[in-house]
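A single chain, nothing else alongside it, follows as structure tokens in the form predicted on its own.
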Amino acid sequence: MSEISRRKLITTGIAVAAGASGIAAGAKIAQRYGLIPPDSRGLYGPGETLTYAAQRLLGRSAKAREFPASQISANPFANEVDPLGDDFKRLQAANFVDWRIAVDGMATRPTSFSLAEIRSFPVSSQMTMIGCEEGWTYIAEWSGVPLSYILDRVGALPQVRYVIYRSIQKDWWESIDMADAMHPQTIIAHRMNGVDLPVPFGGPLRLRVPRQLGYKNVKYITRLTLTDNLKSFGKGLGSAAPEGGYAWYAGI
């Protein structure tokens, strides 16, 4: 059978169950080809896991949408975070110099690059739409080296299922699974809108996300983790966002 043909059997198999004998059903499926998202625990997991895989099997490669220069946000909005701290301040007052972003875990050649390095690696630009669950939403140019890129150059290994992601805020961390860590839309952003990527929206560096909502866009981000299993990170939920309530795979 066909890969194509084996998806579309997977998921009407799931679409059917989820109608028929509700959406748990439609879970064990999903559970059968490894579709289950690592917050699948819990009263909303059976529905979690629905989205999840079935997102995955109808748009593994989709395109977030991109827009003209003309539509670019004239006021763009930068939601606040807490407090970066010392380290921070000492680091934006010497113009980030110092800056690396760490990537260790499942790979051949864990290292760590400075911002000069990230900055010097095959640029990939994209006029795409951020959106806070909140309700707000901007377009702005993005531009940054694709994460693809980074995990070829560390030497990701093949059995890789997941990138955790951390900033140098404390406890801020998310992850995304392979499907968009090598989406050729998933980059490591330092400029927007043709400058520098400004401190409020995430400067120096940040994971632009663009088929996920803004709290997976995280910024300030510092090291990069490969696994392949999220079990013993946090509290084995995936990231920071469903220990605090949000769901672990926000795709849009």
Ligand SMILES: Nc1nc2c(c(=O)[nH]1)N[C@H]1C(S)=C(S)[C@@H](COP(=O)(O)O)O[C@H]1N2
Contents of the next structure:
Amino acid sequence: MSEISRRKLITTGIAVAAGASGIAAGAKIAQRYGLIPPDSRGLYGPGETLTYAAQRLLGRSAKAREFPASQISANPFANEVDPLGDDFKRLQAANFVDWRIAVDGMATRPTSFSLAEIRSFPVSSQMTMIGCEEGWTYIAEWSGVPLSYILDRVGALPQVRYVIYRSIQKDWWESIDMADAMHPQTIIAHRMNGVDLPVPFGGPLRLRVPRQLGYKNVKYITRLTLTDNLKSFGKGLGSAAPEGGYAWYAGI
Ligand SMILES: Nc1nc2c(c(=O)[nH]1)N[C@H]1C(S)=C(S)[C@@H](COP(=O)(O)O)O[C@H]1N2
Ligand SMILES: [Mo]
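Next up, the form predicted in complex with this ligand, please; the one we just looked at was the form predicted on its own.
Then the entire complex follows, led off by the chain already shown.
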């Protein structure tokens, strides 16, 4: 069967099953195809399983909307963060020359990159919207290195299914699947609206994943971990968000 008709069958199957017998049946199909999100409470978990499975089966490469320069927000809103600790302040005082981002886990060449190295890598720019689950949004231009470039560079193993990313703020860690990690709009951003990424917006480095809500766009990132399983991290729900009652998958 061709890839298209197979996909069509799967998505129709999920929709029909969900409509006819409720989300539990849809979730069963999602499980068959390995599309249960890490925070799902089993087969009879909430609608999140269906949202995630349907999104992934419908279009891996769909792009977040891009806007013209004229629509860039004049006053973007930087969401307040908890006080940044002494480690951060020390790095900031030296203009972040010693900021590094480690890449470990399932890679043939685990390594760590300096901020200067990250800045020297190919740059991709996007004018996209970021939105908080609390309601506000803004549009900005973000520039940075595609996460896919980093994964290639460290030799991500074929078994990798998720990329975990952590902040210097220990409470902030998230993960995304490979569909988002390899997506061309997913970047490690180091510039915003033509200047080095300002600290209130996550400078020097922030994960920008415009296909997901604001909280997946973690600021001050210091470490990436490539893994095939999220169970052994934190409470095993995939990231900090579900530990606090938010969905692991925050696709928009
Ligand atoms: N390290 C860190 N990253 C973070 C946060 C944070 O408090 N600390 N807040 C998140 C939330 S809830 C949102 S909505 C966005 C806000 O992005 P902004 O400040 O660019 O508006 O950043 C996300 N990334
Ligand atoms: Mo948020």
